[in-house]
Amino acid sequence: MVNESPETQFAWASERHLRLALGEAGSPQTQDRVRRATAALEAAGLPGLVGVTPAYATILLEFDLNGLNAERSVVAVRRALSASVEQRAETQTRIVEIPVCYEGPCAPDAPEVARMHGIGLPTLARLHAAPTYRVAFIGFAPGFGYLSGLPPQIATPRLPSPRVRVPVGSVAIAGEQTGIYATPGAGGWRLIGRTPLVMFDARRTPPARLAAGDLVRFMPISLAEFEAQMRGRAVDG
């Protein structure tokens, strides 16, 4: 293992995967370092680098095995990280407002979540929509943003068994995280709301509505408003 600084550690996770640990998980400072380091690594044009996968406190780099030299790759990555240290948040952080319906069929797990915490459904919706969240990273599925900032009083464990299919746009919580299912698929997070917005569209540039570092605000809407926006989406094609 090679240390780049007291906060950053390098370790080869496999013959082609280099794992960087940039600090303490859950720390806003670490998340900022991960974002800046990811941007620097993606822009550096490192020889043989084919994938950059950030998480809360780590980045996994994937290299092409053909011609890979582990020592030279570490040196190149360290240079790129040095450049990221010099970067500062000169661009304004983007704030994304997302309408969410916390009612009825949009929130199948909300009654159970509210019961678990001894609160009513309106309180659950109010607590969930109160913070300004930050997108820590995109992962699990295309466009799925892991959002930090969930109030601890509604932190809730995952479902014992995941659903086979989660409706697109479902807003969910798991542990101390919240997120939005941007594409169809299975999932074990608790569904407490749903947005009518299209969160991922491969025809768009960029295809995902959210990006790491964005700030997110949930804007509660009624079931009637949700249905009206969904009908509008259908008309617009």
Second form
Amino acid sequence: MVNESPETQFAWASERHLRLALGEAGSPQTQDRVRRATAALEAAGLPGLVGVTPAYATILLEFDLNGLNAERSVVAVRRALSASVEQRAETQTRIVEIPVCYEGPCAPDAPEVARMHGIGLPTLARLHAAPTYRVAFIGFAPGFGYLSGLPPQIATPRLPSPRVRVPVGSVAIAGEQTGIYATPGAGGWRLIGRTPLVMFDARRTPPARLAAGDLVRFMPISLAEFEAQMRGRAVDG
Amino acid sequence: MASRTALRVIEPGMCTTVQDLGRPGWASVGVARGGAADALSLRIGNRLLQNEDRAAAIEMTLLGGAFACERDIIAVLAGGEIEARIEGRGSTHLASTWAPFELSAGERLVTRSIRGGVRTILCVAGGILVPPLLGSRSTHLGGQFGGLDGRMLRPGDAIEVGEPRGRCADGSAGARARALAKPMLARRSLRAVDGPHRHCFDSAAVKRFWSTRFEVSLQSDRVGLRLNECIGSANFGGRMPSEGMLHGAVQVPESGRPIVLMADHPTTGGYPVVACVAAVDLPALGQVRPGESISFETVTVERARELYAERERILEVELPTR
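Given the form predicted on its own above, what does the protein look like in the form predicted in complex with its partner chain?
Following is the full complex, with the preceding chain placed first.
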């Protein structure tokens, strides 16, 4: 039996969930391994595998308890993972451009974030829009992408207590992560901008605009441009 | 296929949504499986009506709704015991939970409070028809999609129902369903296995977890059950990197008060998981009322698998799939 790497740890997280730990959460190599392993596991069509939840350094696999043979499932997963090592050729990386308004009502937490770092609002927007981010994984809520690559000088802790309702499309910071709220709901990340793009739509294929591994660039737009795009969206239905 | 409005919502109740067995396989785009909080009752209700297990139904929480019937249907109330009556033009009669009944055009089904348990599922022969999204008719309240426009039912909503597949089960099947389901749903000592981050808690916290009778907070919903007692927090030394979560995971945030994740849980989370409720007891978990007490009983993963297989075997004997 060929193991993917000595670092991959297998443990049953429940009687139906196998948890794979693939390395250090902070490392880009680990994130890359998680992505390749996820793709391999999804492509392998393992019997009884009903759910794959990738994150920074782990993959949680859900199996159907009907007919589950735990040992055989672990063997099948190991085999699929070793295949993912051989299949090194990374598919072409997508670059996704996201228009973001960093102004006024789109950025309710920007003044405080800027103050905390002793910078002006335009600098905060410039710093946030400067890097090319990498989508580590989609998780938490539908279409929510965890983006790696936030400049450390604007890393900011979460709000002391979460907002009850975050406007959909809000671009937010929490610690050294940034992300875009793709569906409305509660959230504790700090809102520093907003995109007019629809980030998740269950009627579309694929439903989420972002996918793990994508590169993301934020393109600053004015409030007038944001409002024009939102109006256009309403007309499109 | 004939499908017209069969039911019109007069009063929806407190949190009433269309649910089926959920949408597995979409966790990598951030969508949890969701579906009926008590999937066992949904499956039994559907079997009593010769529906497929996964047919969609109406899930009511704490307080039931009132529905005007616009086309003759056969239905059953499954899950938590609910006060229900069928109001006709001249007569009114009671409908018992787990007993299929006919509802004729012009009659009303009026349901009130749910007593034994917290959720009652109204299954209809032929299943509730709404457009499937990502392979399921379930309502995803957080994502505002699925079910009826991604939301709870409202007064005036028209509910469409599919074609029944065959004759509905006889009276004895309802009695068998009740005898089978009631003890399973009444369990408040929930079997659970050690969670993936059990080693991050000190032994006193773990001991407290397994020995405490927890009171369920009023702030509980389809996303999670919040428990009021504190077991102490994990020793993580900073934040845990987010990782995959599951229905039944018992997360322990900094407050030390556990949260048991329910069907609409976030797909990933950053709080350590001390234990996971076994699949066999997830239906009971879906029937726990805010204010009730629950505790956890430790089982091995092997035992948890056996318990599930045993339950499936009994279900197949008592109420076989057609």
